[in-house]
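Let's start with one chain on its own, the form predicted alone, as structure tokens.
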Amino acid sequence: MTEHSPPAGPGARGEVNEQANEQVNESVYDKVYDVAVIGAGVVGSAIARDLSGHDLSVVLLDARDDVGDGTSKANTAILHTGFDAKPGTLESRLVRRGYELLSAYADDTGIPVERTGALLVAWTPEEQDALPGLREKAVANGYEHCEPVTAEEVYRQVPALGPGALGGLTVPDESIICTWTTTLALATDATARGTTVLLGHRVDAVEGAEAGTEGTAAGESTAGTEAAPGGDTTTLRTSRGSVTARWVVNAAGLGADALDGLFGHRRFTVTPRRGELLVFDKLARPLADRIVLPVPSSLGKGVLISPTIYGNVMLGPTAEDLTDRTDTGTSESGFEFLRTKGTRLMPTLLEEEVTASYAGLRAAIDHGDYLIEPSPEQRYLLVGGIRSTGLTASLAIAEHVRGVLAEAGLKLEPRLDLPEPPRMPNLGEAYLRPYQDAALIAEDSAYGRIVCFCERVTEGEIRDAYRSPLPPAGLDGLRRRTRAMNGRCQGFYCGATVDALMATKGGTCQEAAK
């Protein structure tokens, strides 16, 4: 395991990539790319980064206006050891491998990680009886550090737990990580390696040059023909122009089944599973200095309590299957469920102030493992069914995808001229932030001008976000890059200033005030 070192410096810098905004150069539509990766979440970005480390032209497309704006942004942000995965599955292998790869990559790029460890808590005799089996499963997955502990030890480690715990199982290497920075680092790295990033490009249809057939978006007529794009090239008809590539990788998350259908397949169905979470104020952090997990059941992993990389404490998620793939709203029933669960798990936590609540959608599928299947005759690869462990496994998935594509016929020649990985801005509370760095402030006073006082975000960080290779497309993107307006006031005090800085795309406060 690679230990994580504190990030250094203010963050990734570079010229603004106009492709990430609205001014897409028309020439990007004239080019024939070697590989098109659809889906700029953490998995798609990792795949684009990996492939662009070879002598290939790569384009990364996403329907949304920012990278990581789908399922990735609402991940529970745990760097998993894979101790509880089903042994022998592709997921278990890639999570274990991904843990090592992402740990090392975080060290290289400054993605904040805290090695908090985790504690599974048994609340019933049945759950207590399940603990030895979970330890055996961890060993079968190659992780041998789990240890059963008594109820007394459970309360010694987490004194704030509610009464009634019967025992536990430690997982010392489970960690928390910044999911936002991870996706952004991978996409930034891919961009530096030459990947063309086309955001706001929803794929509506695909055409195969040789096959001469066409698939259209789900719900539209296919005129009675079975779509069979592929051949030498596939043309992706998007909401903003057509993109042509020799190979296509489908990492579209919630839209992966619909896109798979455009290629003539009916392999699986994505069910959007909503997870609601409550975020408690930083004052609650001493109550939970490690991840507290329930014993998994047939219904899933259940509600956990976890510190966040930003200094808060998180309670959730719920698990509600929906039909609407855009419904990320919170609900009264979700709040009530979490309050009931939280009151039993850690009653003193429920006495703390809630800073925010949010909901994300997971791409649950009717398949028990990651679904990574090539269609060599179409020069097409499906990367579907990547659940929340995909954050941890992202780099291993990319590595696996590279091997699958090579076996399917894609020629891969490693490049020898790769740029260094980007050094990302630090969003982690445990490491030095710009407002705390006297030397940095002496060098550039913008890091001494705090804009968001709840999260201690400076004018310099907002400026850097807009000067980065993948600048934010809106307020949510700026929040994910800087933490601005994510504090307890939720922008009540800093909202006007942040709006003004956004209007000047990170100009100075003096410029914003004009």
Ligand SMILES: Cc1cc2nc3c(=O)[nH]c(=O)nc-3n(C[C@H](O)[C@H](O)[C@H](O)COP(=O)(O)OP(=O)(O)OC[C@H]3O[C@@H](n4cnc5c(N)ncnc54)[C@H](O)[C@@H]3O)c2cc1C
Contents of the next structure:
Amino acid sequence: MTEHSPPAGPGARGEVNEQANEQVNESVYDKVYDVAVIGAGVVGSAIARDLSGHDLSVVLLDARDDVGDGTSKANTAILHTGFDAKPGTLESRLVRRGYELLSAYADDTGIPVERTGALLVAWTPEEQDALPGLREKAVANGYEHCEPVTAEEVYRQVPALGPGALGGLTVPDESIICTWTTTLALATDATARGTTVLLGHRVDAVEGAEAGTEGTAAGESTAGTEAAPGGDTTTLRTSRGSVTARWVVNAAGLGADALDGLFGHRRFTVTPRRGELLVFDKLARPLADRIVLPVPSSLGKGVLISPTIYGNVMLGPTAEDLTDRTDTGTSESGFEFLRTKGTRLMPTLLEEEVTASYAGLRAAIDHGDYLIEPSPEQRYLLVGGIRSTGLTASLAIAEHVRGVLAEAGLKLEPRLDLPEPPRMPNLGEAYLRPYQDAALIAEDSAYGRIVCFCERVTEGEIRDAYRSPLPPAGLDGLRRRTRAMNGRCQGFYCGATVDALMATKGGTCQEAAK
Ligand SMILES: Cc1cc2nc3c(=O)[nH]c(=O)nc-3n(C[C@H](O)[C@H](O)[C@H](O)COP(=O)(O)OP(=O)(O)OC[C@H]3O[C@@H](n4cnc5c(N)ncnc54)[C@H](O)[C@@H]3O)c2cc1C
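Same protein, the form predicted together with this ligand this time rather than the form predicted alone?
Let's see the whole complex now, leading with the same chain.
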């Protein structure tokens, strides 16, 4: 996608998926699906989309009431070239391939991408010594466009950097992308291809129906027992009903090891690695027109400064191993750490106002690579350890999963009657937004009525979100579909109107006022 590719139109095409958030047609529990994918993050959604491009019935389940509501909603949203991955790993191959696939898919669907490029900056002599090795690593990963630059050039490219930079390495193709629209596009596409999306369905136990084995409840120890399911079908006992499928794909992110345990395996443990980020006001954007990367260390990719697709600048993430897999709160210590780092990296950025802070949890595992392993005898596939690069790699992981499942015995017949991919609403600041589109407003005045002034979100976009195939289940879902209440006032001015529009499911402001 070029920086100024045609803007996406408002409202994704497709029929409203009644099942998504509210009533679930009871027949979904009677059916035997060919494949059940557990986890509707970016990875599970990409897998469901890919598989439903074949002559298969697919069901996508998630414990939460929206797609992309786990790790996929809270990351740094960088479309990685994979220049710094460990050469020879599955992750390095899939990140590289994922970059190409997601770039093309963004073009097709209107997922906003900005080709900002990145500058990796060395602040110490040791870091400067590491630059040639990083360039070689990039080449080993198939990326040949990194160039070393002098300190003078570093400051020419990013004048706001603090003093002391010794040199740098350019990564011209590193880009920023909208993580929210990516998951939503993939899940919407999967829905249009016939995938049944069951939200609010937490898988608590599994049962090998025809093998007649007992189900294993979540939390019960399965250590030393035989793998539970193994018949022709597996029944997933969920918080809302049982779902039966011939094959099961576990793409449950932070919950993947617990689910793997339900299948009788004990092969890995997920450690939630928290990453906290600060989002600075849009006035800060001129300070950072590209991604500024640190030299990666054994502790990970480190703290970066990046423009966001919504016109802000972000600083982060931290990397802190936790035990609580639900702890997505931010912390005083994380805030202080980022302030100290940021003051050194770009002091003027720290003088700008902070609009928001948030945290995401990477699914780190005790294994140096993605862990994608089939158990053909159980018709089960684990997709685990998709930690810091899963957004970029999502489509390539899905492609890889297809190959692994085919080898394991799943019959895959490509469909010839696929619908067009959805055209997603544009959330990107670099492209035409509905409030700026005079022709669109002339056609439909709802796009001329701004509801959220900080983010310039219109009544028409909120209405479209509710009429889309996967409507929001609450405020967070609406934010991810429209940017409503995501700006510097955080809903202080528009909160009441947005609430009223939510209550009428996107009815007009006049209806909402009644
Ligand atoms: C701070 C941070 C920065 C990052 N930056 C980047 C980046 O710049 N670029 C990049 O490419 N990647 C980045 N990542 C990584 C990327 O966000 C993840 O790799 C990706 O989101 C993982 O997607 P997923 O679908 O595997 O997991 P998730 O999005 O977590 O989806 C898993 C889903 O499984 C569901 N689930 C779990 N257990 C069950 C159950 N028992 N029953 C039903 N459902 C269940 C959960 O509810 C969840 O929705 C970053 C991650 C973090 C935390």
